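As a starting point, one isolated chain is supplied in structure tokens, in the form predicted on its own.
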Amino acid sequence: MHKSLIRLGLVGVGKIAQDQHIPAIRGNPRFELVATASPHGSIEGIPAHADLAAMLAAPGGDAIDAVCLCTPPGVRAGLARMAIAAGRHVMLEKPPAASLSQVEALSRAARTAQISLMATWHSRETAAADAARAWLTGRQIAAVRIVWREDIRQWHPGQDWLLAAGGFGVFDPAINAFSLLTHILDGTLEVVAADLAVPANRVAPMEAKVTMLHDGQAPVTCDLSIAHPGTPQWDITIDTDAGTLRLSEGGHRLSIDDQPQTTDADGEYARLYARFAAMIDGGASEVDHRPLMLVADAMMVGHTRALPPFEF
């Protein structure tokens, strides 16, 4: 059965779009990148527009089937509403929006309009994450330790929005850990305490210590930072009744009792676009709000302390 080409508009042409989305789009024959919208960048040979409204209103804009939103999260919900109202399928970079209520509103709007809405969690899209979930199923969880530390100057150079209201700060990368945790563990996760360290001249935290409970019993401790120089640490360690599982390198490497199990290359975004095409074909949506809920709860219960001013 022949499946139709999906003509895609890309909104936001920053680092994540350049590094991940554009190669994945070009590597998937189901998609054709037909337009971009960004005040700060463009792609050679692709029609460029200042914003989403201009992209949809331009000649050929009515032929766009879907849009991918790679903007900062603070403006993502409004753009998604515009695209949904225009009848376009929508892929959302993570986090899907700046608040849980925005995610719920977008989900409802997509259902009403009968379009596909995909909230992406790219860190879940690895063979190691799949294997970890399978191995953990049915096992008793004793304790979980997350260490998610990186250098904002390396991974988000000059991106002031990250430390502004709605920018998430340390939780922009740490939500990747939360997306993995909610994917590989069955049962409940509840945030019980958080220590949030915010630079004196910023709004969002650069460091955080978060404590959760899994199924109301097993402790989950999170050591999070975007002020960590050198080699990043992206590790989840889970003690169980059958041994200790570790997901490292952001979910790409799995070991059990220090014995390597599964490693794979970076194919996260290729998998996301393959699933987005399948959702559009099947008239389905996928919007998992649980990682964002953990961030929101940490911000709600957290104690804030001041760090020295930060500049890029």
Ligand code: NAP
Second form
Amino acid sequence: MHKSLIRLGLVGVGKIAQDQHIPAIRGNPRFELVATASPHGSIEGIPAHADLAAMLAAPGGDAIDAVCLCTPPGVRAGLARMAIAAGRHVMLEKPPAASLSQVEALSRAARTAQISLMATWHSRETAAADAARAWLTGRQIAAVRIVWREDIRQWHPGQDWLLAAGGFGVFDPAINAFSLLTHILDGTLEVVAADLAVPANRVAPMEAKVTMLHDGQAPVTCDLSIAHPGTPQWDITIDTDAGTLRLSEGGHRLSIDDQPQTTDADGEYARLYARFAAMIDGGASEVDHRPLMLVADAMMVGHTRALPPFEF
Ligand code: NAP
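Next up, the form predicted in complex with the named molecule in place of the form predicted on its own?
Everything in the complex follows now, all chains and molecules, and the chain you saw is the first one.
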């Protein structure tokens, strides 16, 4: 059966749009990038607009089938609502919105409008994550340790929004670990305690220690930082009744009892766009709010303490 071309508008032309989305869109023949909307950013050769409303209202705007929102999370829900109301399919970068209630409202709006809504979690789209999930299935979980530490100056240079309200701070990267954890483990995860360290001149935490329970029993400890100079650490270690599994390098490498496992080549964003096309074809949506719920709970139960002021 011939599958129709999906004409896509890209909203928010910043780091992740340039690094990942544009190559993935250009690598998938089901998509044609027809317009962008961003206050300053643009892509050579593609009609550029200052915002989503202008993009949809411009000549040719009514031919846009779908939009992908790559903005900071604080403005994402409002933009998604506008796109859904205009009948466009919507792909959301992670996190899907700045709050859980916004995610719930967007899911409902998408159902009513009968469009496809995809909340992406790019870290889940690796071959190592697939293999980890398969290996863990049916095993008894004894303990989980997450270490997710990186340098904001290297990975998010100048992104003041990340340390503002709704910017998630350390949870902007750490939600990737939570997206992996909720994907590879069956069973429940409950946040029981959190320690949040916030620079005196900012709002969002730069460091956090979070404790959870898996299935009400196994301890899950999380050591999270964006004030970690040098080599980043993006590791999840899971002790089970049959050995210890480690997902490292942000979900790209898998080892069992320190033995590296061979996995297929990765293609995180290529996989996301292939699934978005399949969802549009099948009239489906996919919105998993669990990683965001863990962040929200950490913020809810956490003690806050002050760090010295931070400037980039
Ligand atoms: P970024 O470099 O700051 O880019 C965000 C862009 O959104 C900015 O360039 C800004 O445009 C644009 N923007 C802001 N408000 C807008 C609005 N109302 N309408 C249209 N465009 C708007 O941030 P980023 O690193 O790409 O991160 C964006 C999202 O992707 C975040 O949710 C982040 O968690 C996620 N993400 C980032 C990475 C990463 O490695 N950086 C990886 C995976 C996911 P102008 O520059 O034109 O003003």
